[in-house]
Partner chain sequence: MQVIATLTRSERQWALIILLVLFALGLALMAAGRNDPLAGHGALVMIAALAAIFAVISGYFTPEPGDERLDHYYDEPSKIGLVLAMAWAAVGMFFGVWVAALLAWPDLTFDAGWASFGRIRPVHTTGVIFGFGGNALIATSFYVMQRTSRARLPDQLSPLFVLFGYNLFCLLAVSGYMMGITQSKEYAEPEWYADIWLVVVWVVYFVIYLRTLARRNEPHIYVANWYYLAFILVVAMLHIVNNLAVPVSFGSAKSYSLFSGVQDAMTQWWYGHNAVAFFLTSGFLGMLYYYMPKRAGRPIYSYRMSIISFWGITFFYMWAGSHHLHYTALPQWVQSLGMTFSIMLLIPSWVSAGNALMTLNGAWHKVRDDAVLRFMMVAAVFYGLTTFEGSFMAIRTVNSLSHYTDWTIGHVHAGTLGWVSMITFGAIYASVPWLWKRPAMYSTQLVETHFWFAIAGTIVYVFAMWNSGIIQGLMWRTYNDSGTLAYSFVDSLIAMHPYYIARTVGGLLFLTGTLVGCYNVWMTIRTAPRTSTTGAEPALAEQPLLQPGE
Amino acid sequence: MFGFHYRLERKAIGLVLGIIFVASIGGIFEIAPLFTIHQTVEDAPNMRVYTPLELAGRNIYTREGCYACHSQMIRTLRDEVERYGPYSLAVESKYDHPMLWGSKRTGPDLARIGGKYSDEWHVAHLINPRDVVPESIMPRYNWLSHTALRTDDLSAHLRAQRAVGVPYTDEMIANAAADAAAQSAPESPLVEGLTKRYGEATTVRSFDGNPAELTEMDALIAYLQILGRLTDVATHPASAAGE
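Take the sequence just shown and give its structure alone, in the form predicted alone.
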């Protein structure tokens, strides 16, 4: 074996061809599945995009490094499904750029956290986790409740998402700041435009309990409350497929 390798090293062309052959094996295993991706990834006709407020919350979630301690992918193991809910499907992350599946679970998986707890619970948990989970080692994020959410750049964020395949319309991009404000202010006259663009099922309420001010707490809770709820394909596969 070593003799063959030594002889091959003395022939530059043969060595190059050998390297290409060995490297192509890994490439084939990575590329070949892409030819059948439409048969392996589920369809989700009712899949909706993140609203500007939810997208802003996702950006805060990423900025604060929440993905380092929380995964967002439930495996197909029985104990995982019993603890967290239906296992995650690839289509549920189709509008996540970057995806936040994660592999570290210092805290629980958050793939199905949406709607599990009230907004008030999330506010208390983010201000001081020990108030609701005494054994928690999660740091406090109390400043989010009095930090105004920046909205002047939301249109740029939506435009960037569209560049990588998220179907935001020109109207959604143009009204991003107004839609973010409307989602946390139920009495706002802008709510009608928000629901027209994102659907009647869009959650509109004061997430941090203070509709007079749009904060980073509003955005982060709006994002957490939509996790696992962008589509119901995992819980109602037949209805999601239009059958």
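Only the largest set of C-alpha atoms that superpose within 1.5 Å between the two forms is called the rigid core. The structure displayed is predicted, hence computed values, not measured ones. Residue numbers count along the first chain shown, from 1. What changes on going to the form predicted in complex with its partner chain:
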Second form
Amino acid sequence: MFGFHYRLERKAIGLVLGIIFVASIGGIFEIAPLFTIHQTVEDAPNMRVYTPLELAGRNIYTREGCYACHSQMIRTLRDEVERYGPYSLAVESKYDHPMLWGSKRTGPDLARIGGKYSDEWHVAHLINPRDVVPESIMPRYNWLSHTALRTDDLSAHLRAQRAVGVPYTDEMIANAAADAAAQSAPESPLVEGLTKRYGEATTVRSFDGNPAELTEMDALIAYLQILGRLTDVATHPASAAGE
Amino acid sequence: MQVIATLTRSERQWALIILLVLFALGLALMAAGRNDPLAGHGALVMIAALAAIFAVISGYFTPEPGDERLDHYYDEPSKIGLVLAMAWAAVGMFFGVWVAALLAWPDLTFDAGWASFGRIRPVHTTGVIFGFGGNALIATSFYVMQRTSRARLPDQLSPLFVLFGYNLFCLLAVSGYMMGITQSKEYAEPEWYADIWLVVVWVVYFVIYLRTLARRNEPHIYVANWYYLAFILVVAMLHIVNNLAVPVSFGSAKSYSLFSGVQDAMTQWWYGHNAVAFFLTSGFLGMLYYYMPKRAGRPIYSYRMSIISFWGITFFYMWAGSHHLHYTALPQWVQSLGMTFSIMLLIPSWVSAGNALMTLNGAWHKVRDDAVLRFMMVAAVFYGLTTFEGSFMAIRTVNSLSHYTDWTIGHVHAGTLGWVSMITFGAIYASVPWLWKRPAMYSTQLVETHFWFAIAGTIVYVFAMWNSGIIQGLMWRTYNDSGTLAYSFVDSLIAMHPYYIARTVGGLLFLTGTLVGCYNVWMTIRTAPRTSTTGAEPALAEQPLLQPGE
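Write the structure block of the form predicted in complex with its partner chain for the protein whose form predicted alone appears above.
Next comes the full complex, and the chain you just saw is listed first.
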């Protein structure tokens, strides 16, 4: 073996090929099967995609680096299930490009934060976390409520999402900007189209309490309120197909 | 411009062509992304290209270097790289202290969006890993490759392209985070255009390495080069696969990862863990294998141990990433594989650390007297400690406590402060006098001061995070007598406060040491060079000190 190596280390190309070969094996064995073994991701027939407003909110969550302190992955441990809710299933992040499971809990897990607090709580909390949780060390995000949400490129966002595998329809892509505006304006005539495309259960309300203006605050709270609620397969396992 | 004088006339022309292309690319990004943060980056690329064009033009008519340049190694890129590494260290560690302080005093953001924790935390990680670590690796790899191959770099322009191109990537990365441009993939945050640029730079880097090895005057490729090669090759593999994404449009900085959910998580931590393995371990082991024996004046203890540890690390590490995903929605068979390989990884890791420490046998009096060698010795010790801790934390039941807590942060910093930074500072202090032809560092006393600041900072930091992490983990899982959770999340947050202050103090100590180091390096460069070349670094013709032992 050492004799072989004695010859190998005299050939640059031999070392290069050796390194590539040896370093590839792990990934091929561990990653490739995740795409082919069907049980890796559960079936959830009632799983819906993010609405354009929620997707925009998700992008704000990414932009601000929220994932650096908040995980979105409840592990299969008793204390986590009791603290945060049913453990996370793979299917629940099926449409997450990229996933935001996180690796650190400086703040609590957010996988099932949707519906846990009111919109008003979220607005107050994001403007100054210490107003509602005096001990909090989270940064303030007060500028979100007076920054208008950019919607002109949402169709392009949905198109890119479709390119990586999220089933957005042509109609959803064409109406992305209108749907984003409608979701935070309950009085708008556009709401009908939104609920037709994304389902009756879509939450339509002025998330930041100001229906006149579509802000980044609307988008972020719309996203936070849908977390853990794209499908009920984790809470009602019976709704999973074939089980 | 001194460095332009080292280029031949045709290289100066090529430099101008490359820079004009870069300028055009910047202009295109700015035009395509005029309604998007992308425009800012287009402008940044243009300004960088323009500044470099002026530099080349101002030096264009300096006399060309003669053929006598071929009798010496080409060290300009290593010199610039080491200075940049120290600059990035100061900046990256400053941001580190700032983000640490934010967790104790959250309103230190001055109400600015760009200064919030989520945006400047990646500025810290990218600044120290890629800015400080990456520049040090590129600079030392050029230095080591030439000397262990007894061959000069193939040309003058391509190493400078790699060095400055890489720094442009780092600049795009950290400025992007503050503007809100990020992919959110940890340690792979830069967006698609920066990623593509890095691939171009990296391919040139790899070609330089192969061309130099092809022209070597030594039959064997020295062990340090195996590690540098593994670093270059595997980082390229990881970078390309993990960054596969579809941009929203060519006028948008935003892209969506090709993978989603569980597959994306596995790909990300396959990348993330092996960024630790091949960026922060392989490359720096290459550094260790050259500078430690050289400084100690002892050959590497065992050639066979070098072989076993090299291939062990290259093979086992690639399986270990899934230990970041214990008890998650990742299938359990992958978790178990990751845990198994993480434990096996201890063998090649400790063989490496042991090989390094045994090399010091017969030179321990030098470790006592020479702070530079002591930096390297401490690095090897921390390497051994951290790899043991890593294998331990990869065990599922241990991980159930440690994951998501500050223990992980403590572990990472034991590795990055104790191992990566220490070996880098050792290598920098060793090579600065060699490169600039000075008798010694400006002040050996200041090297000593830096050493003790660095040790103190590391220990305070790591102990603070061990305490806070384990307390956090235990509080989250403690039940009271009635069978319900004993502590709310906020209870655990309050318990962290003293440790977050201690961590900031530890970081501040480490940063102080780094600033002392920056001053010392700067003063060494500014003092007059020695007149005679006696005792200087060996020139091309001389025998290299190190060869595989058998």
